[in-house]
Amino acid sequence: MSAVTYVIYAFLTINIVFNLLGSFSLHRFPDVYTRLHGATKCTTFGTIFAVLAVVVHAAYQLHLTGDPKYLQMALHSLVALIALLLTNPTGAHAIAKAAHLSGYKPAKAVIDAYEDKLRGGAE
């Protein structure tokens, strides 16, 4: 095995564990929102690696051949790369949002910044 299939299953190897430690946060929790937070960090992240993986699979393929759908390949990983970048984390803030206008409250919460905005301010 080459150092590039070394370097490939390190990231993949990140990859797993990190997903796993976002799934086992939606059920060490207590809240809604410290699910959301732990399940978005470790999922982002770990696509990252698995993302880097496949760039750097298809670098190396693309060297090895010269076969252009290894390029389109790591350009389509690119890209998906961003929009789950871009969407991850604003999906988790509307759904934060939506649990707090509905009436969950953070678990241990001393202060509620978002709760004293939404009556006008500190009092």
Second form
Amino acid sequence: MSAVTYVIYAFLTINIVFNLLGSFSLHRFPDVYTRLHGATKCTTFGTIFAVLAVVVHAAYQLHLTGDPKYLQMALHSLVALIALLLTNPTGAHAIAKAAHLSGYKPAKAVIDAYEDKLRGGAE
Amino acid sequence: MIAPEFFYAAVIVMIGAFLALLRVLLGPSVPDRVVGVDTLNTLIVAGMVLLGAAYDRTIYIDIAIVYALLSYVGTLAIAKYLQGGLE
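Now show me the form predicted together with the partner chain, since the one above was the form predicted on its own.
Below: every chain and molecule of the assembly, starting with the one above.
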């Protein structure tokens, strides 16, 4: 057990905790917007740490064996991470806007600023 | 199996993906199901990257990249359909 192994275990633990929190938040929150909030943020953060664990593992194997396959593994994992980081918040925003425009209002909401803005624009 | 810790992490991530799938099946409204599908896609990308490290195959990670981009396009298409076409 080297120090790198402990770093990988720590990253994997953060990944598991946040991904499971994101999945549970789908069942614990009352409406679409809060579910989107919990699920998107938690799973994005958890996936960052999953990819970081893979990158640390691949860099350590590259250091040990010198096989260029591991360099490829680290770089492609980073590309997957960048694709996810760019697309995930954009998709969540699109879902929230579409849900509001198609008539699903936030549960228990007191102030709905987007609704006011839409009404103001229509009048 | 080269690295069992990555394999078990992928198994637990897939349990989370099953919970998201449960939301897709149960979800009372259509946006709830779309949120479930979006979470499911993110978790599947995470699990596929972890499995790529576990089985020592880089091709799994390439598939994860393509899956992330295609699921993004799918989510945007469903969102546009939901809000009633292009504005």
